[in-house]
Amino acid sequence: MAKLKVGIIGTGNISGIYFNNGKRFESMEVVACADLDVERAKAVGQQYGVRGGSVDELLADPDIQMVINLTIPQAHAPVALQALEAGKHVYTEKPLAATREEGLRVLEAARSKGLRVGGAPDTFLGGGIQTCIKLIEDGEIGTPIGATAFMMGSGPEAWHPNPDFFYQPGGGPLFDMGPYYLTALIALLGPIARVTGSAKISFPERVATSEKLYGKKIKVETPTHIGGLLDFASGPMATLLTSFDINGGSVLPRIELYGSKGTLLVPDPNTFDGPVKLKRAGEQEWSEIPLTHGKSENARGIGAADMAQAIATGREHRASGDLAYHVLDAMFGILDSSANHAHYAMQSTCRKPAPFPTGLADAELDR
């Protein structure tokens, strides 16, 4: 199978793992990169042995078939639409777009042109969560009943070089980290039918404590402590809590999944590995389950590689645009529910992503 030629737009810190893993998988080859800062793109391109230049140059290249969009969240949809107009498939970092309306425009543009859209996060394709999916499908916890998911932290102003955007609309813990948790839950349990939420701004102003920004005041314009209830179409109900307001630490688990015959402790959905732990009904101790799938080291970019192979073979790709939009719809739905004091019936759905088969080599994405 010929490798799909890929260009990366956006050469910030996260781009490095995409360049590295672009060489890891058999389905794609990163051949160019671009950035608004053209000199930066040229320098990064030289570092990784690819062409670096402007966005217009990359999109005009007829050899590039797919764009990996690593721009800032507010630019995700505009850049995706520009790439689709140029005839390129698009894989976008999370979230898919800054608004539902933008997300729908991206999906509709792709459909109208016969192109594909995919979106991060792709951590659910790692060995940890894929092992959990297999345990559920093998009946190890019986019928899934519910789940709890927690992302509890103190916010990024203590370390991030530019924390302001985390506290603007489209930021906050739900939009920053929520996609990892929601995508994992959908991969485990299928699409969501209804959400209910409660959200608040606990501290209207934050103060940066990093060395370079020490003392800088940051106005908070988006909720920073958000609780959500998720009703899944398949029956289970989950509780999701995300917060930047926890200053004394937390010992809550990342994700626990409850079934009629046992409980599954799901690993951090922002990682690709374990541990995976299982406690069956009647057992006194947790058992750590060996991972049944590979890709447990940092495999960020595997969603794009899987999409590249799916384009070549005609099958569905796992980190799909519909999945990314469903997550976006759920996040806005939680905030809408809080603001409107009412449940939000999801206006979108998606397919539960197909699991990976076991026994694949590291570079393989299917048999």
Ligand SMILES: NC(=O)c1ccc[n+]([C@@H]2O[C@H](COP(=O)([O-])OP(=O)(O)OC[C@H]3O[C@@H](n4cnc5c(N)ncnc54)[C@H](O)[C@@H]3O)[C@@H](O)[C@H]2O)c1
The other form holds:
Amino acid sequence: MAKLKVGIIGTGNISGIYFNNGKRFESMEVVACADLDVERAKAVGQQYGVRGGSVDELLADPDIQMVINLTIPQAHAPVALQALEAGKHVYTEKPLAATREEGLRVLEAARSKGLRVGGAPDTFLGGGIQTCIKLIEDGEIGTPIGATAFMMGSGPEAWHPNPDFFYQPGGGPLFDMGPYYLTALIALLGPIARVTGSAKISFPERVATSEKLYGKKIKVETPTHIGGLLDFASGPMATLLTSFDINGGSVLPRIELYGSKGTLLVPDPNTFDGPVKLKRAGEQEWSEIPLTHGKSENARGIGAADMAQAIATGREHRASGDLAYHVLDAMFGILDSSANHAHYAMQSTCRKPAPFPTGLADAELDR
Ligand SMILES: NC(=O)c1ccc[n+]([C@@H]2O[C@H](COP(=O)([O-])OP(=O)(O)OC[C@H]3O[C@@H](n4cnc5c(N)ncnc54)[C@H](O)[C@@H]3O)[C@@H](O)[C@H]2O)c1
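Beyond the form predicted on its own, can we have the form predicted in complex with this ligand?
Time for the whole complex; same chain goes first.
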């Protein structure tokens, strides 16, 4: 199979792992990169042995069939639309867009041009969550009843060199970390039918304590402590709590999934790894379940590689634009519900992504 030729737009912090994993999978090959900061793109390109240059140059290159969009969230939709306009498939880091309207515009532009859209996170394609999906499908916990998901933290201003954007609309723990939790829950339980939320700003001003900006005051413009209830179309309901306001620590698990016959401890959805633990009704102890699937180290980019493979073979890709949009709709839905004092009936849906088969080699994405 010929490798799909890929250009990366946005050569910041996260780009390194995409360049590295671009060499790992057999379906795609990163051949160029671009950034608003052309000098940075050139330097990063040189580091990884690909052409670096401007966005216009990259989009004008007829050899490039797909763009991996690693720009900042506000630029995700504009860059995706530019790429689609230039006839390229596009895979975007999370979140798909800064607003629902922009997200829908991206999906519609792709549909009208017969191109594909995909989006991060792709951690649900790692060995940890794929093992959980198999356990559910094998009936190990019986009928799923509910789930809890917790992302409890004290906020990024203690370590991030430029934390302001985390406290602007489109930031906060829900939009920054929520995509990992929501995408994992949808991969495990299918699409969401309704969400309910309650959200607040606990501290209207924060103070950076990271070295570079020590003492800088940050105005908080978006909720930082958000509770959500998710009613899944297939029946189960989940409680999601995301917070940047936890200053004394927390011992809550990441994700627990409750079924009629047992409980599953799902690993941190911001990783590709385990551990996966299971306790069936009547058992005294938790059993750690050996992972049934590989790709449990940092496989970031696997969603884009799976999309490249799907383009070549004509099947659906797993980290789809519809899934990324459904997650975006759920996050805004939680905030809308809180503001409007009402449930939010989801206006979008998606297919539950197909699980990977077992027994694939590391570079393989299909049997
Ligand atoms: N850094 C992480 O650990 C991490 C982890 C997971 C996901 N992400 C996601 O990856 C994306 C990028 O994050 P990052 O940490 O690499 O950010 P970053 O700020 O380090 O890099 C973003 C790059 O995009 C470029 N850029 C911005 N607008 C552009 C435009 N219109 N056209 C071309 N280039 C543009 C910037 O110049 C910069 O080089 C974000 O969506 C983030 O949510 C980051």
